[in-house]
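The chain below stands alone and is given as structure tokens, in the form predicted alone.
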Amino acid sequence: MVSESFKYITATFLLVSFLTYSLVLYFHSPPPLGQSTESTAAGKLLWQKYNCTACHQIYGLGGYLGPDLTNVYSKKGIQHIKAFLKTGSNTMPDYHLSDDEIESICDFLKVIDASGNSDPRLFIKNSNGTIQLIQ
């Protein structure tokens, strides 16, 4: 039979461990994801304003009508992105964006692109919950 003091010691240890780990996570900021600028921030706000995630994904999260745009900057290039933003397509409406707005969205997509890969088919899930890139 487990003694009452052992239960209290175990509970105290778990509580102190949880609080310590929480404080470590809280006070250590994540590393920056590239060169964030005012233009990048404006691009993110435009992304939200026009509800781009209704059709597109970033990091595999979002809609499925359009492609995942996490790595579109490195795969297709800035001219391809600008052409779509300027004129739209059969499935993507023309939002009549200004050149500054198009530049801001491109800057936002460039920072997202530099942060990593998104295609879940390129990763395998390990038994401990981590993932690794398929070689």
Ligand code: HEC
Second form
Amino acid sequence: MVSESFKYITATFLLVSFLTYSLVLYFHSPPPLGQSTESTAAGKLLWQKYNCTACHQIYGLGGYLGPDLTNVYSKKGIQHIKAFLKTGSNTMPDYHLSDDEIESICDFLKVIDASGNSDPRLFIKNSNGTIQLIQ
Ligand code: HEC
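Given the form predicted alone above, produce the structure of the same protein in the form predicted in complex with this ligand.
First the chain shown before, then all remaining chains and molecules of the complex.
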């Protein structure tokens, strides 16, 4: 039979662990976000309007017909993105976007690039359960 004092010690230990862990997570600063502007907001609306997420992922979420676009801005560059948006390809639709719309989508993808990373191999798992990007 378990003694009363053992139950209290266990309950206290669990409570202190829970509060300590909550405090650690609470004071853990989130990754810095990119600067959001009117143009990036317009880019996000275009992303939703044309349902780009049906084929592309951002932060690993979305369709799998096209590649993940979280870090396409830094990996492939703005000219590469513009070329795809301007003409499409065999498998990527051409939306006949205006230059302003293309600019907005590029700005949106720039902010996404600065605020996340889609490659799980670039993360270190911390002992407190959070993850950290390898610099
Ligand atoms: C019907 C599916 C589909 C939709 C919807 C779609 N794409 Fe694509 N996209 C693709 C495919 C497939 C590729 C790869 C094409 C290739 O390599 O020829 C691609 C490639 C790209 C690339 C180049 C990525 C790279 O790593 O080279 C960009 C940028 C892109 N798409 C942006 C967009 C944006 C922005 C939208 C919404 C306006 C969109 N796509 C909507 C299918 C789609």
